[in-house]
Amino acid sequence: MNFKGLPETVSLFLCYKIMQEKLRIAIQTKGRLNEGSVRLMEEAGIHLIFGSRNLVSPAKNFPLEVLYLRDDDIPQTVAYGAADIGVVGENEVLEKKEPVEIIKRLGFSKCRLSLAIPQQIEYPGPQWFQGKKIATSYPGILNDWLAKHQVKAEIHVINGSVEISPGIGLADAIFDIVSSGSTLVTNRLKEVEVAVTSEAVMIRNQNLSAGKQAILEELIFRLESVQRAEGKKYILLNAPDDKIAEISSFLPGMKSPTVMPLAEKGWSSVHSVIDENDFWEVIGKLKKAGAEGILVIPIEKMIF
């Protein structure tokens, strides 16, 4: 923070005040998105106390804590300031049309929200769910789905097991989240129409202090600089010499490779970052090119 201008008594005391502030984040009280949203803080450094049966666990090496809470629940949370962020899926953000701000998608718990009806009945189109009556969770997107697709249906809202709705005679259709697929199948039910994709995303209430707002900006540099480091790959090899500009047109880097000559003259060491899926066929061209003694590393963090 620059408080530059300021006399210095005022300085020390608002520098005091933002040391003392803690950023509240709001979780998934348990499930994918809980386990996903702990993980991630634990990679980027932050160690929470956990407490048996405890509503709130502090950091205790970072200002923040922690509240559990329903997933449905945490954009209300967030929007009115009991907490400061929160990790949800943004199909929760979407159907609650809450004012926050989504400020990071996370890239885990992805999902999708989708129509989904009977096995054996052909489906023409968007139209078949005229006049039908559709079992959901999430009223607010599926109305916007049929009104972009100019569908009349009547909703009929479940609050859980959603797919049974069908079989029992409580519906002609759902529309629900789908991940795998495998409970439609289980319930003789196929995925027709995709309304919405969806994954974890943090959402932020739109007044943050300035002392929230800098520890809120540290969160996002470390995580982002976990993210980066998923699915890379730090690779070291020998390579001859005359091979060096062939053998680094194989590997980019982050910038471009490390080149760094060795004991034996005419060789060289060279060091990049390679994207995982890329892996065996990078392999592959560099062992044609000439490259010796491969060595590849995980990496934990990528910090630019």
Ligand code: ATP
Second form
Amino acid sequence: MNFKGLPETVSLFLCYKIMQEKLRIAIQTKGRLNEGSVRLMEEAGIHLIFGSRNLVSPAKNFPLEVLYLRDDDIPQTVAYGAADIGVVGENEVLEKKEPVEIIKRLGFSKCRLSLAIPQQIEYPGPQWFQGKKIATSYPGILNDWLAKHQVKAEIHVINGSVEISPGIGLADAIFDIVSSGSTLVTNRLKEVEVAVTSEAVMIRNQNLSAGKQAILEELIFRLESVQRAEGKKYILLNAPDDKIAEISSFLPGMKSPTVMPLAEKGWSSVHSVIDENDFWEVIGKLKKAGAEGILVIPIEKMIF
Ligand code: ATP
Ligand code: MG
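For comparison with the form predicted alone, would you give the structure of this protein in the form predicted in complex with adenosine-5'-triphosphate?
Let's see the whole complex now, leading with the same chain.
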């Protein structure tokens, strides 16, 4: 950690103060968010001392402490400041309506919250739900959707196994998490409306101390360095000197390609970064332009 523009002694003092503080992050104990949340810590180079059998685990090498919780409790825990940040599904944030701020979308545990009805029913539009009984674990988001479409329906709140409700006569329809849709098919239901889409997000408490804020910035910096490297490859190749201008035009890199002379006169080594999506197209162009000995290497982190 460094503090730009501050004298070294002041910077050291601030570091010392910050190291006494710990950022507390709430993650899911077990379930669909746990693996992604733990992987996030690992990617940031943070090693946790205890697993989720404990309620709390300090980190070995970073001023951070993990609190293992049920996902339903994470928004409130962060809003009240018992945890400073948390990793949770956006659906829980929208449902609980706690005053927390989403600071980062994390790209895993992607799903949607949808309305589904029995397969044999022809669906004419949102008005179909007028006066119907809908089973859900997400009454808040469902209420918002019904209000938006000016539909009055009866909401039946149940926790777990929502999808069996129509089959056993407990409800006319359901409002639940859908990912592949296979659970709906098994229960002879069809998805007719998507209310919201969701993915894992990082949330924060609105009043963090300056020390905790600095630790959070360092954590985000590390995560972004890893995310930036995803889908990127490091490429090295040899090229005749008179082809370097053409070859460089296919390799934008982080700034511009690095070009270094080889021991063999008239040849250079060219290094750059390319996007995995453009990979084969770029390789084709490079070969055509006279590149030889092309090496492609994975990148772990990218720091600007
Ligand atoms: P807990 O015991 O912590 O309360 P839970 O049973 O409520 O867990 P999980 O099933 O582990 O929750 O799901 C956690 C989150 O993962 C959901 O809130 C949602 O954001 C996301 N999720 C749920 N189902 C899927 C799915 N099929 N595919 C992708 N993401 C999902
Ligand atoms: Mg839950």
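Just so you know, these numbers come straight off a predicted model, no measurement behind them. Residue numbers count along the first chain shown, from 1. Rigid core (definition): largest C-alpha set, two forms, superposition within 1.5 Å.
Enquirer: Note yes or no: does the Cα of A239 move by 2 Å or more between the two forms after the core is superposed?
Expert: Yes; that C-alpha moves by at least 2 Å between the two forms.
Enquirer: Is K265 one of the residues whose Cα moves 2 Å or more between the two forms, with the core superposed?
Expert: Yes.
Enquirer: Once you overlay the rigid core, does the Cα of E65 travel 2 Å or further between the two forms?
Expert: It does not reach a 2 Å shift.
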